[in-house]
Amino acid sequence: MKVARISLFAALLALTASLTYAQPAVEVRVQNLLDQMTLEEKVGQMTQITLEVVSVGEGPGIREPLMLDRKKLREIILDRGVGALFNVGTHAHSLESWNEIISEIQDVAREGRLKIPVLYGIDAIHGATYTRGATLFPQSIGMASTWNPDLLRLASEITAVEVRASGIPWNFNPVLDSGRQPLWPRLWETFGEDALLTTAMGVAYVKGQEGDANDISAPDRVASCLKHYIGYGHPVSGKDRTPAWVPDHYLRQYILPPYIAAVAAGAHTVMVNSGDINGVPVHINRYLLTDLLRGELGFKGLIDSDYADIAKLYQNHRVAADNKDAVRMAVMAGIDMVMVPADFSFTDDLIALVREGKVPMSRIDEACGRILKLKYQLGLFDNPYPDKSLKARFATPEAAVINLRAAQESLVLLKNEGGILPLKKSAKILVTGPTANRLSVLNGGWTYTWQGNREDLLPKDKLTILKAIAAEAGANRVSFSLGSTYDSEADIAAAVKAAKKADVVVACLGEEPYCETPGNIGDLTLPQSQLDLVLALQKSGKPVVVVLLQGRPRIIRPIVDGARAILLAWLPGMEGGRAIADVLFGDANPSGRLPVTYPRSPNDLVLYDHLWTENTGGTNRFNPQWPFGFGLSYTTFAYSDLKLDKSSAARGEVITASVTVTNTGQVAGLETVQLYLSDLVASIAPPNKRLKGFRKIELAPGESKTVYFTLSGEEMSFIGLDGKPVIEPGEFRVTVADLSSNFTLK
């Protein structure tokens, strides 16, 4: 496996070279275009609804199988010129079913004066989310906790695939907001809470989308979308859409690198972030939309609204009189297309902003402009309709192999005292808890609908962890019991008798499913009801293993100490259940490492990159339950002969380090080598260490290898109050695992 280490300015450098950006046969065609147009049909092009507003019937009463109101449909393209659609109705369809709505979609933008074809776009986030039968990968925090970009570029590639079969060639993926809350709802569609893991990890899958080249016109690629740019992740109170209070320099630390990274590496479209930062919502932010995205970053592409956002400017934020001084004031800044989502107010304030002056023609040229190219880009110009070849590579066997990698490899066990795991096949196991015997706990939101808790709609052939680890051990020697629901006791008593009868007990803990507003919550505690279950489990003096299903680390604290081994799953997608009861028995290794910070306690949400004046002793101390980057295995792995190759360097000089890993168990297994760098002494107060490095390898028993890594003065840099990067001579200190090794800067 290659090394997963991201320079962000060499990538910057590099990655630009292959950008489909600049080709003059398109710019020429799109201003032949925009000369053509009229005004309505340029701000109809910025205006993007939601596929309800066409579809026969209205809210819970749209018809299913969903149908396309043809008459609706035209007024919006041929009378309203409307540019975009996007969403899917009420729930995931059939592939064939895509294929038909995005056709008829198609059908009416070609009777069209100018036959301007509609540009779609989904949140296909963790596969393609709204086909039905489609692969469905574990979620962003899963994946990032294979700390293994080139098995996330693998699932990117695969999404793409089946989101482009459905006829879909915008995907509103990937998320790159740093997991610096775990309170917030969305921590789960991150990388986590490391800037280094989340750009490499971020890169990953935007290549999966479009490819090395970024050629997305290919019929196997989509164009990915950087969201939400930027600051969504890091609210102060943990609540969805709410503020966030971030210096600059902590958001160009912190924040913006995988940004940087990802519009370098080519990506064609970015979603802005819903809240606000330091009191001004992002949607109206020039500076950040505008000077720093396009102006330092260099982005040329696409940059749309979330979901009602403009409207919000006014209804919520109250910086905004009304709509169109929202909209005036949204444009201005850099929004290139509105999420509206239902209606055409953007549309009918835009216009009389723009015959009123108040927002020039050349900002609408350019706005549609970059639509428009977009539209090339992607080859809808020339065929807008799917490509019916894909359904060959849809759901493939092989992306199911994949795909149950990936479950495997997300999977992080965190205790396994006295090896308990892997358990016999042989063993009488009772299973319990809220999360044994459903797929959606195994998927969470975005999963055949928003909120991704409808379970009757999720394929039958999957198998829940109950159905798995009975498939595994046979059924006679498998029994459930619920025992509580996820905020209530079903029948604790019960399910202590029955795990009486039991070897050992799997509790399975967790999360129903939610998606964003929706998962809003003010304790991270898991709640009672299910810690009673496992208190009483485990007085039962049965071995008692938990499983966690769950989109952030909620907080387990009571139970950890008489459990005999916890594996937290997350939301590891539709191989989950057979990912985990492979892992529960040994016939995968767990390889997983945690990718955020896991808190002992609800108010103690201190990060692994915390200053030193957050770790000074007492009770002022760093004390997770587990820390970033932890993870154990059925094997052992012992780290020797950290070297660096200079004690002192100038500036400029690159250092290179070694160090040497051995399996010193009796199986294969995976592991993540991480190094770190503390910079002891700096004139801002300096992270404690930040991880500047990571390789996943493969060691047999008994195998040693050496890993390198190097440091350049990027990674001795940090963000000074300027906003620029600064290098100070002084004494630096490199670990891996439980060795270090310091060297000067001069």
Ligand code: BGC
Second form
Amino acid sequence: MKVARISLFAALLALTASLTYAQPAVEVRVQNLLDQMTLEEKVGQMTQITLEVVSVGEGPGIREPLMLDRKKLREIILDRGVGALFNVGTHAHSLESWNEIISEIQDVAREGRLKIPVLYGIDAIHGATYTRGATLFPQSIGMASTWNPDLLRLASEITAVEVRASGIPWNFNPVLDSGRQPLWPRLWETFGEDALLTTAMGVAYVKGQEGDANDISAPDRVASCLKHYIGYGHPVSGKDRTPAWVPDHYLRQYILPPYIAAVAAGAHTVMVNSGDINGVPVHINRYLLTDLLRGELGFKGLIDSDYADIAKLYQNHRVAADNKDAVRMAVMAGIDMVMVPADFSFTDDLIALVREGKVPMSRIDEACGRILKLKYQLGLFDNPYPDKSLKARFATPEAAVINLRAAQESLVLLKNEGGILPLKKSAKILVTGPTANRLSVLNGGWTYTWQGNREDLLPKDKLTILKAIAAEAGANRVSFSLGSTYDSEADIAAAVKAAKKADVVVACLGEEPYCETPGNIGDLTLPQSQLDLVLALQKSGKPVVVVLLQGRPRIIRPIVDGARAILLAWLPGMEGGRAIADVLFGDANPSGRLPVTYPRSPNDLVLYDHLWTENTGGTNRFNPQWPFGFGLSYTTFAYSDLKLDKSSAARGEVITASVTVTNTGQVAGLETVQLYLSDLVASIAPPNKRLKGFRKIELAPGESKTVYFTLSGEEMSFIGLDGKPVIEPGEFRVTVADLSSNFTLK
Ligand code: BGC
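What I would like now is the form predicted in complex with the named molecule, since the data block earlier showed the form predicted on its own; can you produce it?
And the full complex, kicking off with our chain again.
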């Protein structure tokens, strides 16, 4: 009896404690706060300002190391109620410096009437890109080449820790734009041309950032940001932020699926495409932002504008007469927060619009409420300060090991004639070309700076390709001659002379780092001076191994036949030099597969899932340099026994496909098994095939594994002209490697 009474007492105590200490639901806290806020304070929350505005100095004169201007900080936070700051216009800061910057910002926020913490966001797109010494992974196009979502998830988890260790809780990534326009200078920020691969990678990335349960108050998680919703990757001209013409059913078939999945995976924020689709800038497209994203996809989080996109509405798109008109259109279409980025034009105009009754207060409460909710979810109201204990988890040796593995798996071996690779470490090697001895080219844009081209800032302890080759083969066996810069001859004759003394030449070609609009090009072909270098070297009679460091598939047709091996490295990150040397010498077996179609000619940019009319033979033959999904290994794989568990299925029935893969070579290797489905006849011209499943497996020499895939109605459907999924009876073909088998859907 006594025992029972004590436990009742304990239960009562626990109940009282929980009643006293448990926080009310986030929604209640948000409403309480909204009830106390003025219009000015609410619109201030919707305003996002760049860090430079509150830094000491201006423009190129910003003080280094960065110092916050207390007066400006107090003005924007206390007087104007700014809710969010973002990015870095200068360059990466140390972890300590970030901790100080964020603490100072939050100190000022705590002096405010309502003590609302500031939300800081950053582009940590391949690691904590703006924190010195961070673990910088391959860029997304390289991560997609791994076809390994589990590995991307690990990379994303490490990124979340390192960003949060910097005191920053919000990462503007993943980029879910589809990479279906090879000229586009942001192709390397995407996971390639296929919706299924992008979906798998996007979901893995979101979960790595936010955790299984999306509890972003956890000290080592950040809020992710799906961008750039939607259709940004489709500029017809290939130039950044230029028009896209995308029919709704195409958008839903090829572009929307990764967003559907990533919203379902719980991503907390979305950033909007700066461009226009079908003549309507996405920033004012209520159908896309509100009806589709919120209504159909059920997105409940925060919608952020992209950089200066209100101004672009009247300056570039010319759909608004002035800033005020643009603000009204964007806010009423569904934008919650605006990356202004440097003044109060948005804030002042929005306040006036509400006073004039042109924007209802309910819309302001909705947008501001979402921002406050995110701040609560991130735990910022409880503790907005950097967690200093995370320093111990910043750029650890374990993270570098995962990074090296990611870099190795991202490399795509496109050619290896006569098994020239792997090279013997005893060989005399000439290393040449503009990308051989630079770290910046391994990393690309969003690396310490926006453009990623400040070689002088990058860590001195990381290895370029040249240094990594010398470290593995011995410096006395390795020579270097530049041969060509990115776009003009350096000294090709000297490189040819040096080649004569070597056994093999490793020619490192590619692109100078770039980001966004500055990366526009008018020709997808690699600059002539680089092709000339390789052609001259090929004439020397020495075997030439080409290594490509680039963010998009630059055309290299003139040098393909004469090259003995071609290794596409994309932008493999800070361990990229080591990873490339590991693959060249056979310490790692390449397993990357192309996440895009590699074109042969600049005006022939047909993708793998083209319609049948794009491949009718003769002059209209689908003829890429290398197909989507392609990549070689140092071992060989044989496919056999492709089986379907039924040859005909009723609607709603699931078909199971199985296939056996055998490692028929001498070394262990990773193979990505890819299943494609063709709907042979459909009421809208069907694509010749689409990827419907993939699995990356490891096989020891001689080992076989059977891989299973299921095909349900979802895989068999396509989007009709009315924007809805349709399943039509008829014949389908399943293809895995060079095997295929048909089934009939009744
Ligand atoms: C880019 C975004 C980026 C933003 C903030 C814009 O120019 O389009 O991808 O997140 O800047 O840095």
